[in-house]
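Single chain ahead, written as structure tokens, the form predicted on its own.
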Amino acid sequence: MQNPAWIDGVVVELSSAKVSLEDRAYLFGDGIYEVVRFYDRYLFFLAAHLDRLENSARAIRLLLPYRKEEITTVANELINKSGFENGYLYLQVTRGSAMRDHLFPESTAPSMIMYVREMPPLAPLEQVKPFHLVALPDERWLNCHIKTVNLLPNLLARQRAFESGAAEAVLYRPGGIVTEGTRSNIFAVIEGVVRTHPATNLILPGISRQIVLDILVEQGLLFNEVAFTLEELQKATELWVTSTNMEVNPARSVDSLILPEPLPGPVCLKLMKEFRIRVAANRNRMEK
């Protein structure tokens, strides 16, 4: 099966995949979701991504319709069905299908999808291209820490940053309160101190953006959760982006700053090595 989809305990091939036209998610956008990525077949933080995913199924009061082990389960047999080395397992939980209503169904079950993907790895680090950033205002809901599938706002941002030449938007709050991207957690060298919004309802707490905050632990580079203004990002010698599928990506600019060469800088680099070290630890651990 080339591209396996998984419907509530069902597997189809993805192109004949269908949902109720009641399904609360499409109606309201009453679900949430994860992207996982794997490597060499190994799903890559997977628990993580799973705890995540509860606590956005808590926050908006769902009840997630399998345990933890059963995705686990279910996921690996999909990406064993389809056959790839690389690429990324999409999970969505909805409340289920039910009469268009505002309010909670009360005799619905939530209903879970999953499928997978096929991407390339990475570039090798030498090759990875540096991005120019575009800085829009941060237009989204005050609970950006869940993972909903409400994405209109980040879709129009992310449209408008290709539209500008951008591969990415640096989104801001009132003040020019820096919170993060439209997929995409940032960090910046402000002063010689990394800096990143904290994990509030303001930003989504990537996976990534957590084990980069651990990498600098653990190489005892400074940092700090706090946010940063547009107008301290001018004095930034580095800025990076992080999320699943781009691991850790350095920025050439942003608007009209242009950032000091080399590109990557000095700590970027050793963040873009120290992850990659980390998928393959995991990848070795899967083999032993």
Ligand SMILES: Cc1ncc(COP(=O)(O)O)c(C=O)c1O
The other form holds:
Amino acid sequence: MQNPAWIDGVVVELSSAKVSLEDRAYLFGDGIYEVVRFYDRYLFFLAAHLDRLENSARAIRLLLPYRKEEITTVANELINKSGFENGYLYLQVTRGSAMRDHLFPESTAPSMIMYVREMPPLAPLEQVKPFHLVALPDERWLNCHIKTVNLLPNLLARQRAFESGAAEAVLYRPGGIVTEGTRSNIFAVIEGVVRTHPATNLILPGISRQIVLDILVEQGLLFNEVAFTLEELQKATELWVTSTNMEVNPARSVDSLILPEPLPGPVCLKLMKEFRIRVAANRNRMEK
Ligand SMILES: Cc1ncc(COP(=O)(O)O)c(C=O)c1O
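Let me have the form predicted in complex with the named molecule next, following on from the form predicted on its own.
The next block holds the full complex; its first chain is the one shown before.
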């Protein structure tokens, strides 16, 4: 076998190894991994890598499906099967395959894959070429405007929200600046003005958000694309989320803050009605 791969106990050739389209690592980036080098067939610092894997699993609330001893045995078997002297072992654990939903699946077990690839042995010191490097701003996890499948932070927040009995989270940045939800944009009416975070790198520019903004313009309602803080949120008279799945949905409370009656409030109700008018208009357009 050229590049042996191991998928939950089954060994196949890497080029014909397949995982489900609904694997959560594929859909959401909902997984963790390690890359371990081996030199002369000996895995290098495997124990440290497995400790880190365990820490990563704990951090994303994933139960490792195999014990470290089992992983070590399989890893060594793969190296032996490959016949490679030097190379790397790749191992990945995902939350398994289940119907797409941000919430952790209840009846799906985590899944683990491993494979090995060959690499040249350690180069002699005199052959090591010094690198050219480049300085770049560290923007990791700050590119929320990209609708990427790297949704793990969203999943973890959504799960926490769900476990505290909430349908959605109101996410905030340092200084209490409210950005958006885990899978929706957030609007509030504060001192008579509709407010929502501007479409910067800190939020996903929702299609539903834009539909709502268009309706606000059309209806001559006061709005400002200026972020509000958790402190300002205490003065909100209305609050709602928007998304393709949830459309325009009012909120009745956030933590201990209770939004005043009636629910939905007048602005939200208007938006919900106008949203439905657009859905009906869309159907008429399609039927033509
Ligand atoms: C983080 C985030 N914000 C906002 C939205 C709402 O976007 P849209 O209205 O296009 O569904 C989504 C939708 O998936 C989302 O994941």
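Numbering follows the first chain given and starts at 1. Please read all numbers here as calculations on a predicted model, not as lab measurements.
A.B. asks: Which of these, 140, 224, 80, 176, is at the hinge when you compare the rigid parts of the chain between the two forms?
C.D. replies: That leaves 140 as the hinge residue.
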